[in-house]
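Okay, so here's just one chain, in structure tokens, the form predicted on its own.
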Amino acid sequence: MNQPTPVDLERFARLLGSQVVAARKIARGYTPAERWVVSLADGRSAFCKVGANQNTADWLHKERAVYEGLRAQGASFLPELLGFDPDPSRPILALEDLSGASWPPPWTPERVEAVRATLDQVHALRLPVPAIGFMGEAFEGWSQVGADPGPFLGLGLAGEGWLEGALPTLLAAQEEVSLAGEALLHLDVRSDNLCLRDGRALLIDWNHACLGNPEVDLGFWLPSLAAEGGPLPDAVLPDRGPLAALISGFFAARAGLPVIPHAPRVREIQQVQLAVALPWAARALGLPPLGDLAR
């Protein structure tokens, strides 16, 4: 669908207070939510995200609450909230159009530092969102791989012998990471969820916001950063073997699973992140190199 439905166009107009004269579909993102940049008769433009299933509908309600909470605290690292239509099945979140901002990659040292500075600001704030522990088994990835190694081994990143020898170290290391903390986490920092304007980084897509250990937030960004030509994770967070184990386990337990029908690109990006995170864990924990797949 290359244009919004007539019903959605009318809803956009009602929400934004002006008729829509043009709409451009945005392909970024890994969920089935619909994303549109709309041009309005009064000369403004806006970004509209539409919930397409129950998950994305629930996430938009959460995002709306996060945007309102952060703006009330004076946060300037996110777009302006222009409106929200709370329809139970197809809510609409209308935000400031950031099309004119710079969307990485490429990455430069200045851009990396801009993101880190924004994350420092995020982590200094508090919101009434769940603690990171609400994600339950999400951070027990190597336990899941140990129980069913087939999907991970099927990716071809490491052999059965390597996994058998490395798994006890990985299991022990992931348990050393404390998830607990009072810092606000974005927990989905990637280039498709951030842009830069006037030298500052802005973050979008706040549906995973929670409270926890800020190093977990930063650490989960690093595999995608390196995959896009940025520094290796070790260069940003040296000597973090347990954190590398936790993050690599998260992707190792998911990247080889069947494609998600309503979000077919998720496994692809998880594989990209695992291809960086796994060698990071191996280096940081002194595990055998991954190159010999027969080990």
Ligand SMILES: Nc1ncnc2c1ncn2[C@@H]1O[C@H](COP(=O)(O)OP(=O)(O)OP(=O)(O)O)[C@@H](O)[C@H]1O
The other form holds:
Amino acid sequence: MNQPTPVDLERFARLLGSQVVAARKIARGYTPAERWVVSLADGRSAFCKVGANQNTADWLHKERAVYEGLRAQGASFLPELLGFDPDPSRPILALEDLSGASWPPPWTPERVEAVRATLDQVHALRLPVPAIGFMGEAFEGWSQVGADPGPFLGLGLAGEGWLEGALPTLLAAQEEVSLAGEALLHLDVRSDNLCLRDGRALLIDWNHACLGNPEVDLGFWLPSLAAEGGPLPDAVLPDRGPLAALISGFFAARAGLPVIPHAPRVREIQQVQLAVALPWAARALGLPPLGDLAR
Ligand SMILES: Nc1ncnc2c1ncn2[C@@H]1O[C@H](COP(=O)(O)OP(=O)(O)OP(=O)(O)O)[C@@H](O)[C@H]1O
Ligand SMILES: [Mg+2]
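Could you switch over to the form predicted in complex with this ligand, since the one displayed so far is the form predicted on its own?
Whole complex next, starting from this chain.
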């Protein structure tokens, strides 16, 4: 659908206090949530995200809690929350329209620095645990690959011989990363979830926020950053073998799995991230280069 339904248009108007005169669909993003930039009769505009299934509905409720919690702390690295309609099956989160900001790529050293500066601010904050929880334990990717190597090997990034030789090192290294911490993490830092305005980076899409080890948050951004022409992960975080193992394992365990029907582009971006994260892990852990053993 290229326009919101009449019912949704009416709900946007009620939430924002003005009739919608135009709506533009936003196709970016990886979930089935529906996203619109709406122009209002009173001259304002807004970004509206609508929960479209149980997952995206639950995530919107969480996002709202994060926006409210961060705003209460005076955080300025996120858009204004303009309103929230808590309908259980189709909640709406209305945010300040950031269409006029710059959305990377391209990456420049200044833009990379701006994101790092914003992440430092995020990581210095805390939010109440009942609202967001601690980082989960879903980071044992290499154990999953070891138990069922087919999907990973099917990607053609590494051969069976490489995996057999590297797996013990990767398994041990991923265990060395402590997920524990009290820092607020965004945990979905990627160019489709951030933009730059007046030289500062703003973060959107807060549904994965949690408390934990801030280096994991920074580390998960790095594969997509390099894939988009930014610096290599090891240039940003040198000598991080365990972190590179954890991150490459996360993508290695997922990128080769069947396409998710309601989020069909997720596997693609995971493959892109893995193609950077795997050589990063190989370099950082002194494993044989993949090129030699990908046959
Ligand atoms: N406030 C905003 N103003 C303008 N455009 C936005 C805004 N927020 C998001 N967008 C655009 O919409 C895209 C998707 O938004 P977002 O990341 O919030 O949704 P999503 O990835 O589908 O999220 P979720 O994982 O919560 O379902 C962004 O990549 C960006 O292009
Ligand atoms: Mg997003």
